[in-house]
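Here we start with a single chain on its own, the form predicted on its own, put down as structure tokens.
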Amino acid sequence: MLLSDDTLEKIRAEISRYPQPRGALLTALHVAREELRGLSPELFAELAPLFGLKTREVAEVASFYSLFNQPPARAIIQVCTNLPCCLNGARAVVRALEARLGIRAGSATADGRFALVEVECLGSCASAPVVQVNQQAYLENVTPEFAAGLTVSPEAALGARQPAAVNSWFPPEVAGYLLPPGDARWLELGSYGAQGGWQALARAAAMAPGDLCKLVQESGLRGRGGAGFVTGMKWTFMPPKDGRPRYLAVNADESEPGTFKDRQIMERNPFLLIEGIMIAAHAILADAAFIYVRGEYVDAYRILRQAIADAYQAGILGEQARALGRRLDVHVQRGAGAYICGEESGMLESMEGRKGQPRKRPPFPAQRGLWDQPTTVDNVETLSHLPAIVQNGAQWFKTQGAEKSSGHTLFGVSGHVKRPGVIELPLGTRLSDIIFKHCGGLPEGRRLKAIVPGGVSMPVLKAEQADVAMDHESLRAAGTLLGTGGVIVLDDRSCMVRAALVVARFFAHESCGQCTQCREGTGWTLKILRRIENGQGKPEDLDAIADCCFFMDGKCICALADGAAWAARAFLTQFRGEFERHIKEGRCPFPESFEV
């Protein structure tokens, strides 16, 4: 037996949460490797038993998600090398850690002591940039020397800490309801019951589940996830109570480059999200809860398993569950590193403890979800809005924000800015104001010359286009889409050639690889864009970019080669002259850019 006794009990415990075993593979996929270092053909035929599965059905699931494919090594050096962190001088820690190793990044030292790779967002844009060791918390604002530091002893990596301070935030004029006021952190019952919490429950739990859809519907709560559908209808689309299980799927996989909101509910406010999740639970007369954290989100996700067990001992949860008289499960699992996890269905798949590829539609998750059962899908901002709705009332949301879209929302900016985080601010408040009023502006002698505005999936604007408001019907005039509210920052030293590539390479590394125009259109994307960043390229090649954005744009499962198409498209047409300039002087143009 490769696994401890210790492990075996975790894994059954887990188990023993699911309605089928299944559903618990990816937690043992990590207790496993946590405590062995890697993943083998040998433990893949241990744990197969425990599941009813095949040897083979264990590896096929592993071999789907990065966090189970890096080189084995007492210490994995992960580096974010996204937009936010190339932005803030990644590839320049990339460098620091290759010299100190002797090694290039995707490797392992041949003793096994340090393994170094390039990973993706992940989640934490505001302090770039980000390194994170094995499965430990984040080392934000990393320098080249820090970086240096680690490569002492596999022990010094593991036990390196650099955090970064709360970077989350509400302005004085602005009566927040999401984050709690200036560095506080509402992570035991007292204190968010100090802070009213709870009592919207006990109002909702008073009221009929529809007519407490109706009351979500009218304040116009629009999901916070990426489409921005009305959650009030949403909910509707359940069929009558008929015996089956129901289920409210949590989507905490937030993995869009530009966006790390979420993350700052559950690591700062995880009570608001629970209680916001009873609300709803209430309101679809769901039996449990299961919340989907992102891999790489260790401390959310170790927050978040407290708070739900406190809650359990509280009575909150359970057998009998507050206010609602009635049993209530609420249970947290954990991603592995696929951003296509953050699409309903494929989260779905996912927490089956398959492949987390979307599925065909329909049937949707309202009729067969969760282990066929009917399920509702709502993102963890979303939920989190529903107690002020509740204790304030419709009509109220309704004045928070803008005409069609209501409320508040979480910005999370990025990039070239002097105050980067995750603001709370009303739906509606102009991309200016953001950047420089709330973020203090851009460093001092630069300017302003393009930003994304709501992750890297959504159409980039030009500096001249700042004034828009941030919200739905706004920036749909503008040419792009609200997204995720990530906002990323780029001033004027910039090279839009090399942000589109960094863009590229994400969606090339992210797709599934399920349908063909999404497989092969994200890859000769980004193959087409490397070549003029380095010099090779063809002015028949800007044709080819648009010919592959065509092929993807609503022809695929999912909506992620969609968001590739829109990135490369946008990039293309708002900065035509810096892509001609590329293939004509045979260099980048910009010497001053960041590097990729």
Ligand SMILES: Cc1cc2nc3c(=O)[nH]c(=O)nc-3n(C[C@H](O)[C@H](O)[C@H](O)COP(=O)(O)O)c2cc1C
Given for the second form:
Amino acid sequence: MLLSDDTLEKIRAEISRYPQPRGALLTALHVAREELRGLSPELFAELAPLFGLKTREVAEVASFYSLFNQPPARAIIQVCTNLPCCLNGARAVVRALEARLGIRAGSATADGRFALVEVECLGSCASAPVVQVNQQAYLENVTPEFAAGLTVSPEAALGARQPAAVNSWFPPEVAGYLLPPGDARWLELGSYGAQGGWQALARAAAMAPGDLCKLVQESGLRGRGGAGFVTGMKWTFMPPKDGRPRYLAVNADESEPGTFKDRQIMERNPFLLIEGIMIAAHAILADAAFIYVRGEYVDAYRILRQAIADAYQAGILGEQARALGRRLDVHVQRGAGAYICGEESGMLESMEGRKGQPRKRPPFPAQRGLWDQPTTVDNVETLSHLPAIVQNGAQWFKTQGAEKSSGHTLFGVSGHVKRPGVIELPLGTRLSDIIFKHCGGLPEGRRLKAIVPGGVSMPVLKAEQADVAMDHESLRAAGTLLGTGGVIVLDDRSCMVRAALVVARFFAHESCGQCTQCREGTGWTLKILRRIENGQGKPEDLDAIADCCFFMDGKCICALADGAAWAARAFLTQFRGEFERHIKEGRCPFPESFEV
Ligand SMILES: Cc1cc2nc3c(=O)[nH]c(=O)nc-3n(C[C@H](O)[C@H](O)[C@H](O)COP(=O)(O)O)c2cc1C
Ligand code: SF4
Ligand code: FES
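For comparison with the form predicted on its own, kindly provide the form predicted in complex with the ligand.
Time for the whole complex; same chain goes first.
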């Protein structure tokens, strides 16, 4: 036997929490990997019978997830090289580590002490560049010098600490209701109750579920996970209650590059999310909620687990959940490094212990969701608006934002600004105010060139468009979308071909490969952009990129392909002159640009 009795016990306890054993498979792989410092065919064979699976089925699931496929080493140093980190010097960090370790990223030292890996956005873009060693807390604002210190010994790397100061806030003129006031790291149960927590739950529980759905629909709350669908409307898709269990699946995967807002709620205000979950569970008559947290968010996972344990202890959750007077369970699951597991049906697959490949729809989750039961999927931030809506009413909520985009939102701002962070502001706030008023503008001597307004899937805007109001309608009219509200700012020295290239590299890496157009289109887009950036582009390459976008957009199982197409197409059309210059001059004309 490879696993200790303790670990086996932990795995069995996890299995008992799910309707089907497979629900605990990812957790089991995490726990086993931590004990054995790696995964192996022998381990898969040992785990398989616990889940009623064949060895190859366990191996197949493990093969899908980045965190289970890193070179084995005592200290695995993972450097984020997505756009906001590259804008802040991530490449120099990778170079310093490669030089010190004598290896290229993607490999391990011969003695097995270190591995060096480039990873996609870690969801901490305001403190870029970000590094994570094994599954430890993030190292933030990392310099090449600090990174070099990690290579002294695996123990030094594992013991290193470099947390950023709290970087989420609401300005004095905004009555924030999502973030806790001040710079408290996290609001504990006692403080949450003292500040008015749980009053909304009591009020919601006194309402009929149908009336609660109506209230949320009237408030105009739209999903904050990226698509902006009207939440109350989505809830009405749940079938009438029958004998089957019903679930709320909470999307805490947060992997869209430039997006790091849900983490602020989970780490700083976890009971707000729990109260929101309980209100939603009452509205849709859910028997249990499952929160799917991305694997890299170790602090959010730990804090949420603690908060949920505290809530059980206090009788808020469990057999006679407070106010609801019936059983309600909330569970947390961990992902394992796959952006596609944020797509709702990919997430459901992953929650069931499978590869996170999106499902064809119909059936939609409300008809056949988690373990084939009626399920509603809501984003962390979306649910966290519910206590304020129930307390203050639908009309109040509508006055908090723009006409068809009600309420506040958490804008995550990263890239070339003096004060990056997550800021709670009303929807409809001008983009220029976010950048210049709230984030201090660009570093001295630099001018604004481009802005990605809502995570890298959303079409880039030019500096001249920065006066746009940040709400669904205004952004659509400007040719882009609000997405996750993750704003990435690029200054005048930035090369737009490089920016497009980093984004394309991300999509090529994260495509789950089911649809030919997406698998091939993301790969070809990346290949062509690399060629152009390296000075080997041909004039016909620009049409080839446009063709890839055409074949990906709207023709695949899920919207990852759409996002890949929108992003590449927007860089090309908004900054076509720069692409043409690369081809004509046979080199990148921006020597001072960030490196990729
Ligand atoms: C490729 C892809 C990745 C996504 N990632 C996330 C994510 O990390 N978190 C999230 O809440 N929604 C994500 N979504 C959107 C979800 O599919 C879904 O719309 C959302 O979770 C619904 O919750 P909401 O209505 O509260 O926004 C993603 C969608 C796609 C296509
Ligand atoms: S569009 Fe891409 S990510 Fe989505 S299912 Fe198809 S191949 Fe997978
Ligand atoms: S944390 Fe590196 S890009 Fe987001």
